[in-house]
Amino acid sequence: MTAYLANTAAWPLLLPALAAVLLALVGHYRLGAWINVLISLATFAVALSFVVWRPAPGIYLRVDDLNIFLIILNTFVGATTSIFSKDYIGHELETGRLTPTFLRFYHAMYQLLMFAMNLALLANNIGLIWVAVELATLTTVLMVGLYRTHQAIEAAWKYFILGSVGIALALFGTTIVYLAAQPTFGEAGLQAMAWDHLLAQAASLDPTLLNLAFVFLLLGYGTKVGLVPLHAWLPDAHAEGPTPISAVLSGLLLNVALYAVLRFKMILAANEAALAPGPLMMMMGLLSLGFAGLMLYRRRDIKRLFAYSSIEHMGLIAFAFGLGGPLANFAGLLHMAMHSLTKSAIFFTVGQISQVKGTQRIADIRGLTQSHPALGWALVLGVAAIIGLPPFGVFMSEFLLATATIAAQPWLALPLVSGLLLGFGALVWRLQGLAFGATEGPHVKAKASNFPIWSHLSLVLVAGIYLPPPLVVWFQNVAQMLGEG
């Protein structure tokens, strides 16, 4: 234990784990909310320290080029979400939608969720990655059903059942990878499950077993990513759970699951006799992009609308990594960051909109730029960013991906651009009434902090204009690590 305390890599796990225990005992909402914010900020500060001092890798935990940016992104969005959550959830208490007991449970589960996601990103053991993703799933299942309405409980059960099927497939795939490693590592069980050891010896692993494993891993973790046709849980979970959890689900947890796929993809790519993982990822990515783009036109609930947008963008990211190569991988990494920041900002906005309007029905929300200018224009800018309008960072990542696709697989450029245009048209169409239509509904004042919204959108705007050289170097290094599709 002393060794782990001395190793800074353990602190992004210890802080939220200890906070979860503490918050379970704190009965006062305001005190619990402030503890939640302070611990989240402290965890982000520790993660940020990895930039200047990187701990040595261990058999269980590892900080490397692939995960250092993601752990910083994860803790940053976790911190801003906790700030947003402080007043947003307080309003739910005032209106009677939640009770003090549920709020104590909410804060404890929030930190447990952050612990699980941080563990998945830092884990060097493929079994530990699986355990972390499963813990994150179980935690979010409980939080999706927090309101205890019929719809919320149904959404939680759907997420639990489909998520359990996915995680079972991922466990089977993980077991097969371990079996493939046994002839190389013998009885050294920990080494046979350590990702860095597996990558170093990937060329000697049984390619047939690796092929079989990756199919199960892609289907299993792909369920958590929300890739079509494994996406059915995602719209319900986003729509029925508390808005801060929708932001974390869309902005962070989907990334964590895709990160697990990338870890295994690198092992497969390092074995020349194994199946090329790229085509499978590109197929599921394009299917998700096109299907979600069509479904956006049929949504009647504002949170479900942006849940399908998340499916669309995760499909785009999966396609980028499936295509592979330095440029496409660079675009995929950039898009992961831009989507996390933008979509969480959008969910912060629509969560407040649903509070002030008393509904999530799109038909009952009109003229936000007149009735609630700050929220209305935040929604306009958020949609402008997520559909890829310049100068936002999403435009840069989509432009790079389109360029890489035309250069490597020109015949795939048409379905890629068509899927993007489908989503573009649907969100612009919906935005017109939401933001600029005749004002309808109540004019209750929003109470949650707007700082998380504007900080996220500002970062996305800056990223579209200027990326700091150290960040570009990081993207380039990891793009090289991820290799071809």
Second form
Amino acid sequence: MTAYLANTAAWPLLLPALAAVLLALVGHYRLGAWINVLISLATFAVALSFVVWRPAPGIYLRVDDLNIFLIILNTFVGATTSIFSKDYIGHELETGRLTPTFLRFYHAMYQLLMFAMNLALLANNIGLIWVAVELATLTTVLMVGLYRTHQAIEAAWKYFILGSVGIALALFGTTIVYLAAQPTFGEAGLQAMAWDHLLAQAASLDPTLLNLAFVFLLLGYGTKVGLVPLHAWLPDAHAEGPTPISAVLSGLLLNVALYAVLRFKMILAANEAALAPGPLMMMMGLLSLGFAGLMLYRRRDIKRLFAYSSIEHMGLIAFAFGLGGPLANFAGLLHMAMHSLTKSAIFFTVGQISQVKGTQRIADIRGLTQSHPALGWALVLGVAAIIGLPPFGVFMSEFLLATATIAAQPWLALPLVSGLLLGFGALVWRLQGLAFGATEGPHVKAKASNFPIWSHLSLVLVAGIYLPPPLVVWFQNVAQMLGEG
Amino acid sequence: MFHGLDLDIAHLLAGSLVLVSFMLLYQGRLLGVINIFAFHAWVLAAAVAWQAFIQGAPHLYITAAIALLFKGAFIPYVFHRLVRRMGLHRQIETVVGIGLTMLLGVALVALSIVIILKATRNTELLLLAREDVAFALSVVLLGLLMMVTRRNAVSQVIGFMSLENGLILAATGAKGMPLVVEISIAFSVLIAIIVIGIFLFRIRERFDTVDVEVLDTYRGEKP
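Follow the form predicted on its own with the form predicted in complex with its partner chain, if you could.
Below is the whole assembly, all chains and molecules, this chain first.
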């Protein structure tokens, strides 16, 4: 036990786990909210310390080049979301949408979700990754249903059914990976499920079984990523749950599921005889991009609008990793980080907007830059960043991706760029109505802190203008590690 | 390593699970579905216990016990109470007819057997695992089929649990797969049931029915 404690890799798991128990016991919601913020910040600090003191890899947990940045991103967005959530839930209590009892549950679930996501990122065991993603699914299902309205229950039910089926397929895929590894590893069970051992022995694993496993894993975890045609749960779950959860879902959980796919893709890529996982991912990515781009035009609910935008961007990222090669992988990694930061900032803004306006209907929200300048301009900047306008970081990753595509597969650049333009057009069109023009509706003042929004947007801006050289070198290393498509 | 008879019995039990999955597909009454699901769990328990015996892996007995007591007794009991207390519709609305569902089921079983036997053709895998995985995939796909062809929340949940039974069959058939996974399956099923329980009550509370059909009218996207 002490050996586990001494290994700092376990700390980003222990802190949220303890906090979840503590928060379930703390009755007062304001105290609960503060504990939530403090623990989230502490977890972020621990994750940041991994840059300097990297824990030694073990058979269960492992910190390597690939997951270290996701861990830091995860805990950072987790911490800023907890700050946003503190103000957000105060408002929900005032309007009576939530009661203090529910908040106790909400805070405990929030930390449990952070635990599950950190576990999925840190796990070195493919079974453990699966358990963590399942736990994350169940906690988010409960949170999506928190408001107990018709729509919230429908959304949670749909999410639960589709998410469970996805997760079940992923487990089947995991079992088959084990079967593929069994002849190589004999009956040394744990090694046959440890990711680093699997990667080292990838060449000797049975290729046909690996192919079969990857199809199940891509479909299973792909459901959680929200790739078309497995995306049906995503817009509802984003629209009906509390906004901090929408931010975490979009910014973090989708990344975590994609990360699981990447881990398996690396094993397949290291086996010469197995099928190339790239084309499958590229196809699903382009499908998601185009479909979500079209769907964006028909949205009437502001949170659903940005949920579809998340499908679009996850499609882009899947496409980038599917294309493979140093440049596209670099673009994919950068886009993961940029999308996560930008989209959660947008959800922070949208959450406050729907609170001050008392509605999520796009038609009822007009002229925000007039009535609520800070929120209105934050939305304008957030949307400008997400549609990929320079000088924001998203522009850089999309530009890199387009360049890589033209270099490797010129024909694929056509659907890629048209998908991007579709999304661009839809969001700009919607933004005009939301942000400009005459205002109408109630004029409640926004009370929440704007720190989370601005911290995210400024990071995205800085990343677009100047990436520090060590970061670039690190991104290049990981891109190398991810290999060809 | 294994005797012929050992394998035969393992295949018999795994094959029976597929048959019971078919029985779930053609049940038209809610209570019937719940009873057959209990039977499904018993067959799974027997199959897992047999695996534990022939593999000499005592920890699998725990998985078998969980299947027998939790899924084979406790869950059916809870569902029976639920149906009675809420006075649910006893008939199940299906999306496609029974005949077509059965044909689809047969096609899915054929598909999974072809896929798995082909994919494992050149491996040194034990015969045991090969056929077991094929049967397990059949149970998984039949569970999926049940979920998409039923409109009632209870029967969708039962479809999901029969699907999970297939996963457990696969995991226990893979010789030496670490215990981590088995515990996790039991654990996840447990949580899933709690979630399901909450949802069933909530759906009932709001809609006076557990037919998921009713939920669909409340699309979040209204003009």
